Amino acid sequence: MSTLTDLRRSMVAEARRRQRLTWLISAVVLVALPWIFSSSFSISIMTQIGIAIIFALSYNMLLGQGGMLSFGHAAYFGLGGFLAMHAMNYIADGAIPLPVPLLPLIGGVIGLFFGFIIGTFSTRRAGTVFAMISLGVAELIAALSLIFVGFFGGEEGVSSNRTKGPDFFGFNFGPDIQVYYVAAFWALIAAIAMFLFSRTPAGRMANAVRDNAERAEFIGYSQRNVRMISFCLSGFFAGLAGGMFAIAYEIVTEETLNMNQSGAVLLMAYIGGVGYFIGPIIGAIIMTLLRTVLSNFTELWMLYVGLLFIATVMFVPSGLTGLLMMHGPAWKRRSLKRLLAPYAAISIPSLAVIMGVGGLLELTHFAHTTSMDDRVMTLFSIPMNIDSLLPWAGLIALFIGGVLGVRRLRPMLLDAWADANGAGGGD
């Protein structure tokens, strides 16, 4: 018995050492990123990613850990942002001697407060009923934001100036890089806190209630109380993200708590993978890059996000993180190299399919929005006349050729996959 106990303690200690090393590396990376990507645009994107990570992880506490599908999580994000913005105005007037970097805590407390109030009745039920309650609450709060103009500022929202607050060790948080480090700090602290919560008995019971609520009740745990704890903490971290949003943008409007924002965080979690802690982080990074970078090149970026979401739900239900984790057995067998050639081969026709679909969508959009005097569009660095049959035929041929290539190479990929993960996959 003592041998098994010592072995278990050794394994736990090793796991904790790996976790501490992971967080330490993450902190070093966050500090070094602005020195690698030093442009103002890059720093702004990284700040947005930090905010999105906190928001997506808070949503994962509901859906990934607790099994609660919410369509109104942006309500706590927006309310936290509005209260933090009003607090920032009080700070600017000298009424509150609070350093600007602590403003996200005000948003977090407000998110916790409203999470407690709404959770008292919404967590009584789960599944579809909970989802519909969250949708109704979100629509109610979004409507109230346009009615109570004195607090929400109407369509113009509420704005402030973060540089009017007291200096914090000589920083006034005017430069973007200072705001980035505030966002990076809170993103790291929030991620660690949410990860540690997932390892507590309350976090483990949230998983149990998600998987089998009746069995959790049978062994003496109230499923409603378990959901309530996760719901309140999720509201706190969503409000924390909203407070950080107020610092970064110095304006909060109705858009921060409407259905579009709730849909965006749902996409982050699903695309990244709700079954894994790192999944929402990956989803937040991808969604932010699509929103900030891809939107500079095409007006159809939201359409591409929708197609990516549909493809994820249909073909990779566990998300992009789940797709990566599927390679775990091959990694342990040291046989991943057997997949490199098939992946490289099938990537070519897959890229052809993507370029064909994207090209046809872009040409169609251009044809419906351009004038009769401008009929030439530059696509993939190639000028294309939309009145000519050649660009359309070329893109259709590219798509069909890509589909045929994927179908032809798919058996080879499946054989290589079975070989890499089979009994004889290890070297």
Given for the second form:
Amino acid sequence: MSTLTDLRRSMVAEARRRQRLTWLISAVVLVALPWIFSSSFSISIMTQIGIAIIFALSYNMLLGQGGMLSFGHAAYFGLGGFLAMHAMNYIADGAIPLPVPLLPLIGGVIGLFFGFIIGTFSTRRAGTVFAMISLGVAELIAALSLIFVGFFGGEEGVSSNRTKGPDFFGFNFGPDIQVYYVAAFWALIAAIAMFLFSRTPAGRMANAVRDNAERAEFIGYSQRNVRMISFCLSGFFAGLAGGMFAIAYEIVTEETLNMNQSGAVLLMAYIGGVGYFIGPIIGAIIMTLLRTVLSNFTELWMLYVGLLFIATVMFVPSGLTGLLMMHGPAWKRRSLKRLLAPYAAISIPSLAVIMGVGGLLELTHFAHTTSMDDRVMTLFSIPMNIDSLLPWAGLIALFIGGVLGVRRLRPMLLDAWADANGAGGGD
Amino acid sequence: MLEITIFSLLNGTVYGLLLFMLSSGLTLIFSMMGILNFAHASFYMLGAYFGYTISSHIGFWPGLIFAPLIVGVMGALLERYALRHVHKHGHVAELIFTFGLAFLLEELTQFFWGTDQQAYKGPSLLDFPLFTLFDANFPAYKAFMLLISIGIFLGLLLVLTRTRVGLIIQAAITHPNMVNMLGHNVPFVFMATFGVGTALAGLAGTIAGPVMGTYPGMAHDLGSIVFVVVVFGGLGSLAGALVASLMIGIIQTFAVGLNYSVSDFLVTIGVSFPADHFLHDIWTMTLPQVAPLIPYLMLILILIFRPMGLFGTRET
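Same protein, different state: after the form predicted alone, show the form predicted together with its partner chain.
Next comes the full complex, this chain leading.
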């Protein structure tokens, strides 16, 4: 008996040690990143990623861990942002002596407050009713934000100056790099807090209620209270992200709490993978990069994001993290390298499909919007004249060739997959 | 006042019946497949855009017929080749899928037609005022919209209650397995219902496009309201959808027509506030400003107090 308990204890301790190590490494990476990517553009992107990570993780407390599909999570983000912005104005006037880096806490408290109010009636049920209430509340708040011009600032929003705060160890938060470190600090703290919450009994019960609310009730838990706890905390962290947004941009507009923002966080969490704690982090990184980097190259980036989202829902419902985690068994069997060659082979026709579709879309868009005397578009560093048939035919051929190639290589990949996972072989 | 009442009633009925054309399809699809189709209003938008494109080439009337047909076929194909596939992953995945689809369809519309409002015009045949009352005109086109909506409503009612097809559909809603056992092709019934539902949305778009504007945000502007209608009336209830459509249509039209504010009311009971009061925005809030909020308030209230909706029999 005692050896079993000892074994269990040592396993728990081992898991704890690994978690601590993971957080420590994350902290070191966060500190080191600005030295690797030191341009002001990349520092601004990394700040945005930090905010997106907090927001997406808070969303996943609802969808992934609690089974509550929300279409209005931006309301808490935006309200936290607006209140933090007003607080920043008071700080700039000298009315409250709060250091600027602590502003996200104000946003968080506001998110918690609204989460508590709205949660009292929306968490009674999960499923469609919850989704509809979240939609109604979000639309209501978004519509209100255009009516209450005094508080929300109408179309221009509310702006302030983050450098006017009281002295904080000699930093004034003018340079973007200082703001990055504030964002990184809060992202790490929030991620640790949310991870630890998922390991508490309340977090575990949230999973239980998600999976089978009735059984959870039978062992004596109120499903409503369990959801309520997750919902309030999720509101807190969304508000925290909103407060961080206020510091980073020094302006908050109606766009931070409208439906597009609510949709964006759903996209981030889902594409990353709602079934895993790290999923929304990966989703936040990828979606922010897509938004900031891809939008420099093409006006159609939103269309690509939409296609990516639909493809994820249809073919990889567990998200990108789920796709990675599928390789876990092969990794443990040390047979991952058997997949390398098939992956490399199938990536060539896959790339052809993506380039074909993207090229055709870009060319069509160019043909729609260009003037009569500008008929040549440079695509994949090849000049293409939209009036000649060649580029169109070439791209269509690329697409069809790619599709045929993928279809041809697919059985080979499936065989290699079965082989790497030991199916059929039994070794 | 009488003028406002009569015209608000008329316009509200036109708008309400338009909402019904959308919500009837949505609620039928929901009661059958359990899918709340977020992209339903996107098919309304597609109807308007197809109607615009066809009308600019061969005229309004062919557009009125072909645009809804194209939209319906698209809807049926979507059900067959995408939604049925996602269905395996459960209801949340389906809801998220239709949400993403609404997003994608809006982007695709902008891709093909651009971001500007399209100059979609009604037929010149109906371009005259039907009657003039208190110096205000009621356009014949709106009467035409009214007529089509009522026709669709009666047609739907007759098909569902008086024909064999309607009988099978009604049975498939409540007992899909039993209907399947009896030898009917239930997946086909689902696909057809989805197609007809989206075609109705497309028809609504085709006739509403010239009046309400044909622009990429039109799906988003109406989509949430249609959701409100369906939930408010009771998910799966056609009668509920009709009552809720007319209610929301008329209430919203009245709210836009009556220019009163909170302070007007407060002044009549002898209370007034200075202009720099910190709740100034609340005192000067006018009814037309509040109009867009009303549907969402109704949605939240009904979900709190009667989650099955006005005429609904089941929750979610």
